[in-house]
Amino acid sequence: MKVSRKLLVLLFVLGLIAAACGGDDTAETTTAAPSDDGGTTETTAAMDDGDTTETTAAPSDDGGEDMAPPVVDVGIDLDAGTIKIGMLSDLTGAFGPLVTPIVAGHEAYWASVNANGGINGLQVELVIRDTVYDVTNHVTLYEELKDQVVAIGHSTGSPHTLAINEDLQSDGILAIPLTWYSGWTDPDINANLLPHGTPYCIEAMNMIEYITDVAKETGIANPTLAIASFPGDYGLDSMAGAKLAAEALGIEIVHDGSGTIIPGQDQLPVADAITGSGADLVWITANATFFGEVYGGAIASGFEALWSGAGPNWSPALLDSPLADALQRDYYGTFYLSPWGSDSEGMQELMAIMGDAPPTDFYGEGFVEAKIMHEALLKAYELGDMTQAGVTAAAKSLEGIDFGGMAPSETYVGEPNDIVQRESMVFRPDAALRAAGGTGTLMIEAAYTSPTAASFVFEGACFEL
């Protein structure tokens, strides 16, 4: 049995990686500019220098009037016409096979706001850095790039973030974190960075509680709980989450594995753990290759529950598997946006400017990261100010910022309690969609939010880094 199990998982983790973007351990620098068919080419646009630039051209505003031009310092050329934002994106590391796609939904979106005008209109240009994951890497790019760009566009990783969180604070530079950790919460952390999406401890508050309501609904009256998930910030944030919706709900926990699932090593431990305690619910919080090793060596052994896990455990590569029937069966899968091929007006959007895009559900926090970041530079160039620091003051004075039914509506001003998002979207794996050319994500609710979550309160993070 043992050798069928490694087998088993051995050609799951085979079929992931040939289905996902690879890449090496080395940090790769590449400095890109959206061009109009939504591609990216090489730029060799000028750094700013630092000073405020003049001029005396004055763009129009919708109504046809004149518009006076903004102060500007770093990373804003009025005379060439051209905005630069900064991407400190891991695009060979951990999470690569996952933001890479989101990075994509960056190019896209700022390509067609280019073709159509730009920012009153400056054109935007992306300046793209690999970290691979990495916190030094990381930090070195950003002291790199906090001299050429107006703002960070996207930041992956919270260890990541939080490294650069000083320097931003005292440099005055925003950043938009591809992190849901929750102590974005914390007015003192967040005051240069815009978080979004719900953070992972109330997302597995929701969903602990929906698979609870899933098993009960066929019989399990007093289901019990399996936890397992990666070290580190996104694992036992999640896995803090995890606990309190268990004590909430009163569930038995009858194995902890929080931060049990270590890269590099063998995941069956993990599984023969998760299948030793009988558990009937089991909350994962991985990527897609460690949630599959630990997946894949449970079920080898015959164990049958109800899984979910945090949003980055799922892959569409997961369904080219040979999980994947077992998925259909066991998983409830949640993410922070609705799937491709939704019918919202955002996702209609989206798809356009893809155009022939292969799909991926990815794609779409992409789009909500440019488009926080499109709405705060409008805000900027309104206030006559596009100087880094005016760029982070307009940001946090917006309301209501709408992704056309794609993601919830996100707004900065107001009490943390209030603006925390907490809604998540449920989705089941669905491999007839995929074969049909979908991503094999079935959305089964678009905006649920569980009692649980809906009451808590935060006083600080969930998990403290």
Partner chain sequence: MSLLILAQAAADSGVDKFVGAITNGLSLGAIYALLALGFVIIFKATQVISFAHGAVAALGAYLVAYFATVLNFPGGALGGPAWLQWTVSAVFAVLATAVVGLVLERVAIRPMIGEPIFSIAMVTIGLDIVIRTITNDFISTDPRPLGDPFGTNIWEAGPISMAYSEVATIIVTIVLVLAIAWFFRSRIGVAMRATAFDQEAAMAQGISVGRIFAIAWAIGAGLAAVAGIFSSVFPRASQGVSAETAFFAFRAFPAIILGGLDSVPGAVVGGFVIGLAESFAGKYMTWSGFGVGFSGIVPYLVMMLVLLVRPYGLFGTEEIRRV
Given for the second form:
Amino acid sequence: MKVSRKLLVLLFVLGLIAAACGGDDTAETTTAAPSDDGGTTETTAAMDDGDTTETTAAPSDDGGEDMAPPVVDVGIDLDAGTIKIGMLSDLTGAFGPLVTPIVAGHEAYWASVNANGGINGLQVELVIRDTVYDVTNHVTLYEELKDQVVAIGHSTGSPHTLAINEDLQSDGILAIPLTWYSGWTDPDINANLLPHGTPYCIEAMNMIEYITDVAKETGIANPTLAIASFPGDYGLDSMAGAKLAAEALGIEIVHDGSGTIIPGQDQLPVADAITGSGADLVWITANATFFGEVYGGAIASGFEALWSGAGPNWSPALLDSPLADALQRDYYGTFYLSPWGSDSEGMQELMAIMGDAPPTDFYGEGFVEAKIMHEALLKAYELGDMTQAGVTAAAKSLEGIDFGGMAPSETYVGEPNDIVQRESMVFRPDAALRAAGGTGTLMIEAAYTSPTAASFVFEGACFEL
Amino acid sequence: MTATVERVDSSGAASSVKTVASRVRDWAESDPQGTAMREKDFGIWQEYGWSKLWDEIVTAGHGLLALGVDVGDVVSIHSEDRPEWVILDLATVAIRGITTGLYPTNPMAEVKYLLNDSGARVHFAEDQEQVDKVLEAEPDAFPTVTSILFVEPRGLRSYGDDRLMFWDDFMEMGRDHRKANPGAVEALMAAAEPDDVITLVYTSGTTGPPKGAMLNNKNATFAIDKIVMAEGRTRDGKSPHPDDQVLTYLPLCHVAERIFSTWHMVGAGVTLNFAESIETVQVNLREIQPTLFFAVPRIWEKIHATILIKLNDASRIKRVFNGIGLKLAGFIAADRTANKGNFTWKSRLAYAIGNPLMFRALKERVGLRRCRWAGTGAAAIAPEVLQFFMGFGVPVYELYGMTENSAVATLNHHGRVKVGTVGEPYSDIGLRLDEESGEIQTKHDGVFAGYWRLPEKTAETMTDDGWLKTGDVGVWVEDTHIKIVDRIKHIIITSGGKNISPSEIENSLKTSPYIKEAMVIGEGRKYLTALIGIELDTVGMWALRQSIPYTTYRDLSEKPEVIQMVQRLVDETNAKFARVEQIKKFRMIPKELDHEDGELTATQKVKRGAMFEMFEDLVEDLYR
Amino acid sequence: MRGRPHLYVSYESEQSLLPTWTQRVMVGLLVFLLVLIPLQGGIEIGDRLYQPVGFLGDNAWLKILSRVAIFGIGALGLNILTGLAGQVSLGHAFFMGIGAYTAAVLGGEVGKAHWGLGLPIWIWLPAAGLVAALVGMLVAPTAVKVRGLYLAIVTLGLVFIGEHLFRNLTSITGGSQSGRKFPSLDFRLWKEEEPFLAFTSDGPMWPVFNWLDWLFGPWINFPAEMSEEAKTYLALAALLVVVVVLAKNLQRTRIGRAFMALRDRDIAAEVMGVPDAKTKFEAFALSSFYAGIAGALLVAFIGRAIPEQFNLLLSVQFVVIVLIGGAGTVAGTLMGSVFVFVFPRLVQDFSGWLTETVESGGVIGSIADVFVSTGLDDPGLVSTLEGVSPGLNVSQLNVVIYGLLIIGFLIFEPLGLYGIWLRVRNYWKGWPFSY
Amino acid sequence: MSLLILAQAAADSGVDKFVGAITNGLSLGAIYALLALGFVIIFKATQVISFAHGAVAALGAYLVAYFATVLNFPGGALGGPAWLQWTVSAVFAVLATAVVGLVLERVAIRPMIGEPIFSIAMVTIGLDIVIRTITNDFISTDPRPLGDPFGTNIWEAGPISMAYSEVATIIVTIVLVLAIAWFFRSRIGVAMRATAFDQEAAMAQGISVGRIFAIAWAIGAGLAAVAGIFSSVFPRASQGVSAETAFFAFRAFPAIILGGLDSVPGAVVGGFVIGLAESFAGKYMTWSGFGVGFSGIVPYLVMMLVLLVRPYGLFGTEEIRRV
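Go ahead and give the structure of the form predicted together with its partner chain, now that the form predicted alone is out.
First the chain shown before, then all remaining chains and molecules of the complex.
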């Protein structure tokens, strides 16, 4: 026993050493690719020399033949022909189940880009780091990435992204926030960010108005509204939008459950409060798990209303659950992307590159993020400056990025209120579609913008972080 | 000795006699802050500086005066080694009294004998255990004792005897006396005479009752001059100096420890470090790393055994290294033995390899890393043990002497070592071998003043021409070194008429870590036999590893496996000796020998007579 | 006495923090290395770059090391409570939160919805510790009543209650999932705009290094500038050193010994005159003080934190640090925090290497391929495609290994890293024996 | 406090709300009781608090989802009505979870015998991390509905309105509590009690303590799986098992502490008390000053209050402390 114990400990230590050596090996074997210290020293040297361009071995690609190779610093190795993009993803934290397919979308997108010659011959590599949805990790991992990647492919979480925002600006690094916080519209904040998609509060405005119309059509003249959400930027931004919409529409909020859906707690009190309010309309901003708990609790006491919820609320698994019938009756969903399996050109492309992967609606988000980054890199190449700052500048000059109809096109030039995304896609759950192997989302209204949302003027975030 | 000397009140009279006490004063004057002694107390080695020590000695001297101790009165000390032992000893000498030490293991009967024989006025009994040995006797058993001092008050609070006095109170009394009579002690010390007896050292008494050998100032001065300051004694040739560290752990009442502790301290200014107890010597050794270390053969044997056992017990990789180290050490030992203890280039090379590999760590662990002189004496030691230590770079120098000549007789000098001999006589001393019996005889200033109150016994130990008869038979080796054959009394003459020295055979047996005691028998018999006692620790461990269950010492001794093992050891020893010197049969001693049971002397020597009495059946059985 | 490491002639020497010269030199070297780490790459000796600890000079590694320092401080606090006083606590995160939000209120900027006084660091940092200690004292009476696992769960409840408070006190905390900005790690004199020492911005070398430059100038070229990461790291490392000395010193004091007595035999300790309640009280207060400091440093280091950060997971992390390191020992606790933060990075590098090996093929590659899943159809334990392919992705693998390590350590090496270190040390110390 | 709530409840609103609070509290309490029972059985036999309990519950629920909806094994092979098929699959999954518990005990807990209790507790935290991560990897992106036969059906009787699943929860809990009570009277149960009392003495009596450990962990894991099932169905979590399921068990901690770590009746009573307290707090303690989500910490507050008065819970045996 004693001997075996010692042996195990020894093995363990050896393993550690092996791991440590392994780490070193990475750095050594890939000296071609700038990673860790090797890369840093090289690039600082390049910076000191001024605008030295590495003219050796220009990639001979049909797209790049007539272009001079761009200026590069961190994250791009023209000799090895690689571009490194960092990903600050929550893979095992609170939003792990959501972000994981988004990352998969990214990977599939870049795999397909790389297979088709990459970006003017440069192969894109993702450097993925798991933040566990923890701000400290986020900051630390950003620090690791900033010395080895050209830009951040996505940065999960609003407070997390805000925590690195100052550094992003001082380091001149571009990041795509993986959150639809309305605060990203502020040009002071988004100097180095590429927000995309419809902000939570606009999404709320759109859907509140949409279901109010639906309620009115079914004969409820003065529908009342109950709202409930996660705490935090996502929930409260959305709640702010809902309240603005309710005010504009003149409908009464009979229950304000802003921030009451607290993960890890029993959700029946939330359901009770909604039930008790007797509202005709309900707007929930949570995720599928907690939406399921609230909704299940509400219908268990016989509550009936028109339910709707923000994008992350939905999961196709809800249609596999006992709630399927009730949901088909009550629920109106929204997202800024068209659902898996819709027939837009972009979605077809996405489905082609995703191959056999189990369907979920979140690959699309990865696809969109990757596409934006793709455009930014191409533009930077075109402008001849693929430094971190160059990519940021190029990205900020992008206009009309087209996602083949899968998502509204994005523009980063212009007044904040002009370029902010205001369209939502409305869908209903459909068990038949789900049974056919899809995600069970039937699009009933594409590119819907409510009058409230359309006329809303941003003077800052709907909800201040 | 009982004559009273008029006390001199003026301290101005310069003394021509250096006593052991006055030497402390000299140190206190020349190096007041220097460390004289250390005692481990609650895990910390508390230091006594020279001036503090001298101050305490003077105070204790005053205390003795206050107790009415007169010149020539006896103060007895019955205690483990501790600073108070030394303080009281030197204080007594300072006021021209006589100290005598008792072994802590002395049972009550012996205490009674010793105190009455010496006529002690003040008795220092360390703690309750020693106090009890006095108080539990009949009320008037100690007519001369007027005060009993103790330092460990635990358990003594309820004792109502008037004679009892706590050490701190005694010192307080001394301080008061000192205030009242300043300079009284210094004055007495100044009046000391070379012939003042300073201590009675009782012989261990393997035969008959102990006799108190009187040593005087002259003897002490001579011993300090010859032994302590002996030229060329140490590895680096330097005589002992104040940076030297000594571990005091053998009973101070024995002349050897007195010389190697107290007299070294007063003579050369070395620092005494008192071991906590005999059990912790190994630990204390590691802590102190003494530079001078004296041990009796029994201790060397024990260290030797421990090292061997532990080396053997080490983990596999270490055992491989240890094997190499032992081989190298064996080679070095052989090489140095052949070269008077000096290195040749070959052994130096081997040492250069072995030292970083193992020797240095080993010495560090044993506590001999910084040892520049190690000595052994007081009994015969097996050459194997000496060689073992020599191989690791700790040459152990055997020396020879006895109480009656203040231990001044012979010693092995560094670079002139002959293993198996006790060395050369000190320079300028009288030493001769009796032509008839081969007995060693000495004549010099170290020879004692006689046995206390036993003039006829004193006369017996002296030859007609005034030489001291040591009672040991020796032979010259190469005309320079002396080899001890045995005690005259121990020499066995077999029925075949062969003269055989049993010690050599016994020591050879005792080199094994498993054998603690061996007594070779054969006086007037046809062949030699032996009584053998095992070492409980090591044999117990051995049994554990062989999965031999045992309960008691006796049970273990009588296990057939153990007897088989001992038989192997006996066979090994037999191989080294001539036919007539071989042990034909042996029996296991069924109990651990003990001082209190009368089988051993206080110095752990086997009392042969008592043994014959006690184990008569076994002995008879051997010759059946 | 020279050359006698076991000879103590006074209590001072026996109890001194670094009794032997070997230890003093080792610690000196370690501190020297700690200082060199951020300077590496900038230091030239002759014409050669001196890289004592190579890669550690990276900004990313400096961030990791800064975290190690912060968590080290916090873990030393838990070590006082759990390691020394034997009181099991899962509530460390709660006290860190208290410290963090004290710092936020005292040192933070006034926001639209947040309180903040904008006081300098030398007020908010000690205050963070003090307020946390105060709260610790408030909690202590409950904690004193219960023992063992009951205490563990009571402190666990504390974390949930704390989370509730932090979530709801929005004007202090910024609210759930939102958080607020925290004061930065700048040393200011009163409310000056210009920090006296700015740990969080790039800038010239600190004066102390100028002095070193003057001293060693001829041989070593110190860089003229220092990055913010390097400065933050140095500031935190210096603070850690101070805290380590304090923690180490605690073990020599009456309070520290009372803690250990309580841990080893509580009733016996009481009989010996160590008051049970009072000692636990002190342990909670002290431990919370450290936690508060660590909490304040953590949020100042990140700049932004959400209330959910101070959750059970954080508490568990601290317990893991203490247990993996070796409960009750300062060195072990430090080793634990290094391990917990450096290890994930190593796993990451290792799986990166694994993936590349698979891609490069060859014998090793094909062996590695058995374990690695590179696509949807490729089974394996670890997947390179995040998420959708079979097998755990790298992050999950990391978490699983983390869990397995906890189990493994407790089963095979209950004394933790410190135990391994002890074993190694004793092996050499015992030479040539085994005991 | 509870009196106050009751009084307020009677005066305040309809019977419906009050009855709702009770039914909800009972069904929630039943799940807590099941979890607490598992904790207590494991604790009684092995002196371990299993922090991996939640992860095991989630694993059990996932296995049910996998067996019932993906494989339809072995229920599908048997045929018969859908509810029977599901039940067979569910029982099978629960047994599979019990086997997992057995393995956990053998691999991770057995080597820790004799170590300090907190070290063992930490081992279970390690187990929690490992099992949870692996289970989450199996669950993958979306929640996994269990495919249970309860549906969204509601059973109504007068003012009482309960989902079928809630009724089932309570019934199953009662049955299991009775079964456990009977078990403790059986041979193995007595052996377990003896082990709990004194491991060495039990061993001396010829009881295989190792086996008792294994059985306790198997039962504990099985109970956790059952609790996992009922915490992942309508109306509590109709969408099924997800990454959140594993955290559910933490909510049962107050229940076990309240009842006393080593008391089986305590676990049941504690479970229901906490369930009711949480439910009532959710319905009635809605004053905004308490803050959002106050009901979630009510169990911990109740627990702390009780511990102040009774440091070993309501039914727990006081540890006799010796020097």
